[in-house]
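Single chain ahead, written as structure tokens, the form predicted alone.
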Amino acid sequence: MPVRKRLEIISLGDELLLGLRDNAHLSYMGRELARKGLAIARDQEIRDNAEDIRNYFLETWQRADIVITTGGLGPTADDLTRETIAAALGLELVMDELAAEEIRKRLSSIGRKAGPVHLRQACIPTGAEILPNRNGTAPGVWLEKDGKILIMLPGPGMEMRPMFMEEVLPRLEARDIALINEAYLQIRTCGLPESELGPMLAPLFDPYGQRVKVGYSCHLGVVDIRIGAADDSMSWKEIETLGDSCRELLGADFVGYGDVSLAERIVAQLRSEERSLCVAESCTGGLLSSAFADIPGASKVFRGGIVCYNNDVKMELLDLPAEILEQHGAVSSETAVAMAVGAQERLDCDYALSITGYAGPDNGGPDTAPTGTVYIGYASPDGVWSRKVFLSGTRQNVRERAVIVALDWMRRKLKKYDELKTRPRNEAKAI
């Protein structure tokens, strides 16, 4: 078990507090830092202001073993953190000749000079060191003193969080303060909402008493459950058949342990199959290519998507028939249908998804459905299919919640078929 120790973060920046940008470095360490085993105990959210930035930090060293700062060491006139954290140390700042050079190189590479003003940002407290920003200008600092760690990390999260799993975890894990291995075991469900997956999971907990940890949290279209140990008593092996009596009673509502997303399990069952992938798309908007997009990997697998707004794009991209149209209107069963089976066709893929439908604030008119109504459509070898759903919230909501329904009905009808082909030919059933 890993030392216990108190971390806090001070997350720096005048746009936090105007509400201009969210604090996204807050629950990205507070996860990975979960994964190892270790807890953020407090975070304060605090201007670009000297004094503020003094007087919190203080406060937060008096009282924690471990302060992380994000922002603030820039080379602009609001990055003071590196200067006044210094200060209220009584430590002097000394230029690190290689990360000057570094700064010399990054800027050079790009037709730049480094003057004075990059260059301040190569100095770092007295016998600190530093961590390297392979992404960026601004340098981390590490420093140990008084028996106490700081760690300073760059605003953009592009720096931050290379820096954070590269040189940050590495360092938390050779002093035994975080846990090499994962400190629990993630279970990614889709189907079930919290209140039935409680009771539901529960007799297979109850036996391991005070001895297991379990907590679950919900995220847009998903929840996630963590299973891990609450003392030396249990062990990995343990969790881990847990884990697997879970996937066997979640059936398909089970996604995948870890982080895995509807997309990627779809993508890595088609990549499988060497399957190919793509999707047309109205009231989303372009978020459902996204979601498949944003996977490495996943040109092996989705070929692309047709952003199909206005009737007369369908169309004109998809070969929608006018007739349909006319009939059924552009948010119908059949309109679905038609784009998934035009997308499929036009792409030249062997699955299509398709999405149309009333996002909102208004509906389509005073002779259609409601605002939320929603249909998708589906082709693959095998067939087509639509679906219809009505999806509460806003304007985003709708759409968010759309592209998650989306996904998993599609993961799930795969999962079907590829159940259907292991199973004996006598025991099979129609999808």
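On a predicted model such as this, the values are computed, not experimentally measured, just so you know. Numbering follows the first chain given and starts at 1. Under this definition, the rigid core comprises the largest set of C-alpha atoms superposing within 1.5 Å between the forms. First, how it differs from the form predicted in complex with another copy of the chain.
Comparing the forms between the two forms, the C-alpha position of Val307 differs by 2 angstroms or more, with the core used for superposition. Once the rigid core is used as the reference frame, the Cα position of Ala338 differs between the two forms by 2 Å or more.
The Cα shift for Ile180 between the two forms, taken after rigid core superposition, is smaller than 2 angstroms.
What would the structure be for the form predicted in complex with another copy of the chain, given that what you showed me was the form predicted alone?
For this one, just the chain is written down, with no partner chains and no other molecules.
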């Protein structure tokens, strides 16, 4: 077990406090540090203002063992982090010749000359080390002082993230502060809420008592379970065994280990079987299609989708009979199935998934179904099904959750037929 250190983050930038963007750096670093067994004790978002930087940095430096700052390392006048923190620590700034050379090279490659404004970025506090920036001019800074560590990282995500992974984590591992291996096993589930998963899995965790740490997190119906060791008495082997027991008990609610998405599971299985897939959707307006297209390499399986925001489009592109729309309405089990079958045929695919529903904001459809009513259709070589669900929340919420419900349903259907195919036919033999 590595030494427990108090790690704090300071995120600089007026835009974070004016509601101009979310602080995605915090969740990124939180996730990567948690993987390595390190917890963030506190994060602060503060303004690009020398007085605030000085005050809050000094207060944090006194309390923490490791301080990571993001932002304010660039060449413009409101980039004050390096200067202000060096002064607060009573350190001079000195130019790092290698870093200056890197800046000159990078600017000359785009036909520009490095002036004093740019070279200021190569100045680091005495005793500090440069963290190279492969996607920008501002290098990061690593400083060890009074038994503490200060890490200053640039603000833009595409500069900060590789620097964090390639320069910061390895240094924390080398000092036995971060774990070299994963600190926890993540199990992704779909189907049961956290309030039911907890009591269901408790009998598996209870025998380990305080040795095991279990955390739950939930997003739109997907619940992740993180299993980690509370101390050295719990080995990674034991965590893996525990993970396998959970997997068995979860059954079809088990999606996968790690960050695998529902759509990825579907694409991976269809790819292994060399099967093809398409979608047809109305209220989700392209989100279902995009869930599959998001996956690199999806084109091997996913052939395309039809977004029909209009009944004429359903009839024209999906060959949906006008009688079905007239008799059952656009939001109905019959229409959902006809959409899936129409897409399956028109796009010449083995599988098709469809969604039709009322996402709001107005009060449902002309027939009595209220806003939030969603039908899912599914066409496969094994047959055709539909399913009705009711989802509450805002328009955007209903649309996002409808996609999750449809993907999870298809995943279960595939799994079921996959198991039928691979199940050893002992019973047959016994006869």
